[in-house]
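Given next, in C-alpha cells, is a single chain: the form predicted on its own.
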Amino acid sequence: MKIEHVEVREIRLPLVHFFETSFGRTTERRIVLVRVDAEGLTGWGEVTCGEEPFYSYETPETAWHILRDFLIPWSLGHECAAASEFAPRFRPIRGHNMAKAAIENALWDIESQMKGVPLWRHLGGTLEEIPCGVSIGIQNTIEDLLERIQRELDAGYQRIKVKIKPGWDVEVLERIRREFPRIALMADANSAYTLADLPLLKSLDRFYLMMIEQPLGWEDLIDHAKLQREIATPVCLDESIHSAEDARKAIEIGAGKIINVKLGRVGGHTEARRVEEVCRSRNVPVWCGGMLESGIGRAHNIAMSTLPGFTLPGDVSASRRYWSEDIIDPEVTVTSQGTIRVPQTPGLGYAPKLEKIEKLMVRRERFG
C-alpha cells in the first residue's frame, strides 16, 4: 500500500447542546479531518483532540503542525505492507498521539477496503450489535440533569455516565441515586480531584457506581493506586492510559479496575488493539470512550468497540445526540434496547458528506 495524496481540513461543527466537564464549556467543536488516496482508494480520519489543551497538549493547531511537517512527509509515497506498520514509523515523535491517529485511522480503513471486508472485521471485532452508554456534562442546574438522564434512558441508553467535579459530585449523585435508584451509572472526574479529597471519594461508595473514571491526575498512576485500596468503586482509568504498557503497568500495580480506550489518546487501531489484548488477557474490562467526535471518529469507535474486551457499554452514541446533521451517511443511530448495529459493507462503513464538510470547512491543505 502506497499513499499517494493526503488532504488536511478543519471544520467548525456546533453542538446541538453545550458539553460542559470539569475543563469547561463547549458549544462548538474545531475538528481536524485526514483524507488519504492510496491504491485508488479513500480513507478517512479525525482528530480528536479538544480545542483547547486542557484533556491533553494536543489541539486543532498542533495537530495541523504536526501533521504538515512530519507526519505527513514521512507517510507520503511510503510503500507498507499494512496499515499497522505505520504506529512504529511514527514513533520517533514523542506523543502526538491523535494526530497520529488520524492517519493511521484511514490507513485502516483503506485497507479493509482493498480486502473487500469492514474495517471492524478487518481489526478482529466479533460484536455485530455494541451495547451503549451515553456521557451526560455538567448542566445548569441538578433539575436540567434529571430531565436529561431520563430522556437518555427512554432512547434505550443502558448506562448513563455524568461528570463531576468539586462543588458538583455528592449532592449531584444523591439527586440522580433518589430518582433513579436502579440504574447503572458511572461519574467522571476528568482528574479534578486529589488525595486530598479521600474522604469525600470514599463517600462516593455509597452510590454503587460502575467506576469512577479518572478521579485523579491526569498522567498519575501511583495515586490512583493509593486510592483504589481505599475506595470500593472501581477507579477507570482514562488520561493516564497512552499505551498497551501503560495499561500493563496500571493494572500490574493494582491503579485501577477497568481502563476506557480512547482512540486518539492511545495513536490509533493498532495500539488499541494491543491495550484490548492487554486487558483482555489480564481479564481488565475495557469500554470505549468519546471526544465528541463528529461521524468519521465516531465510525472508528464502533469498529473499534466490536473486539471482545469490550463489554461495558461505550460513550459510543447516536449523531442527533451532538449534531443537528452529522458528517457521514448514514448516520450513527442506537435501537431502542441502546444498541448500534455495526455496518456491513468494506471499510468504515459510513460515507463522507463531502458536500457538508465542504460548507464547514474553514481551511484545507493538500499534499502530494
Second form
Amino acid sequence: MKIEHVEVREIRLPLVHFFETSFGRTTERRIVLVRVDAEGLTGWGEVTCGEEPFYSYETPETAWHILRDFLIPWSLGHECAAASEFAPRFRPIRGHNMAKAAIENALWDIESQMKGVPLWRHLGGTLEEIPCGVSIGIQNTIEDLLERIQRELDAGYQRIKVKIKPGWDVEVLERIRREFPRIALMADANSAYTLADLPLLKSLDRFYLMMIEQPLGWEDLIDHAKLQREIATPVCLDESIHSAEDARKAIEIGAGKIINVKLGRVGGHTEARRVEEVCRSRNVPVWCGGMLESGIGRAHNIAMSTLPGFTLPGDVSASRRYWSEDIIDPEVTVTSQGTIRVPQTPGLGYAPKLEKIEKLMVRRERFG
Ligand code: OSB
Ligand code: MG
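Alright, leaving the form predicted on its own aside, put up the form predicted together with ligand OSB.
Once more the chain from above appears, this time first in line as the rest of the complex follows.
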C-alpha cells in the first residue's frame, strides 16, 4: 500500500446539547478529519482530541502540527505491506496518539476496501450487533439529569454513565438510585479525585455501580491500585491507558478490573487490537469509549467494538444524540434494544457526506 495524497481538514460541529465533564463544558466541537488516498481508494480518519488540553495534551493545533510536520511527510510515497505496519513507523514520535490514529485508521479503512470486506471483519471482529450505553454529562440541575436518564432508558440504551466531580457526586448518585434502583449505572470522574478522597470514594460502594471510571490522576496507575484494594466498586481505567503495555502493567498491579479502549488514546486500530488481546487473555473486560466523535470516528468505534473482548456496552450511541445532522450517510442509529447493527458493505460502511463536510470546513491543507 502506497500513500499518494493526504488531506487534513478542520470542521466545526455544534453539539445539540452541551457536554460537561469534571474538566469543563463543550458546546461546539472542532474536529480534524484526515482523508488518505492510496491504491486508487480513499480512507477517512478522525482526530479525537478535545478543543483544550484537558482530557489529554492533544488539541486540534498540536494534531495539525504533528500531522503536517511529521506523520504526513513520514507517510507520503512510502510503500508498506499492511496498515498495521504504520504504527511501528510512527513509533519514534512520542505520544500524539490521536494524530497518529487518524492516519492509521484511514489506512485500515482503505485496506478493508482493497480486500472487499467490512472494516470490522478485517479487524477480526465477530459481534455483528454491539451493545450500547450512553455517557451523560454534568447538567445544570439533578432534575435535568434524571430527565435525560429517563429519555435514554426509553430509547433502549443498556447502561447509563454519568459524569461526577467533587460537589456533583454522592447526592447525584443518591437521587439516581432512588429513582432508578435497578439500572446498569456507572460514574466517570475524569481524574477529579485523589486518594485524600478515599472515604468519599468508599462511600460510593453503596450505589453498586458497574464501575467507577478514572477517579484518580490522568497518568496514574499506582494510586488506582491502592484505591482498588480499598473499594468494592470495580475501577475502570480510561485516561491512563495509552498502549497494550500500559494495560498489561495496570492489570498486573491491580490498578483496575475493566479497561475503556479509545482508538485515539491508544494510537489507532493496530494498538487497540493489542489492548483487547492483552485484556481478553487475562479475563479483563473492555468496552469502547467515546470522544464526542463525528460520524467518521463513530464508524471506526463501531468497527472496533466488534472484537470479541468488547463484552460491556460502550459509549457508542446514535448520531442524533450529538448532531442535528451527522457527516456520514447513513447516520448511526440504535435499535430499541440499545444495540447498533454493524454495516455489511466493504470499508467503513458509512459514507462521508462530502458537501456537508465542505460547508462545515474552516481550513484545509493538501499534501502529496
Ligand atoms: O472520559 O469518556 C470520557 C467525552 C469527552 C472526553 C472524555 C470522555 C467523554 C465521554 C463522552 O464520556 C463519550 C461520548 O459520548 O462520546
Ligand atoms: Mg472517561
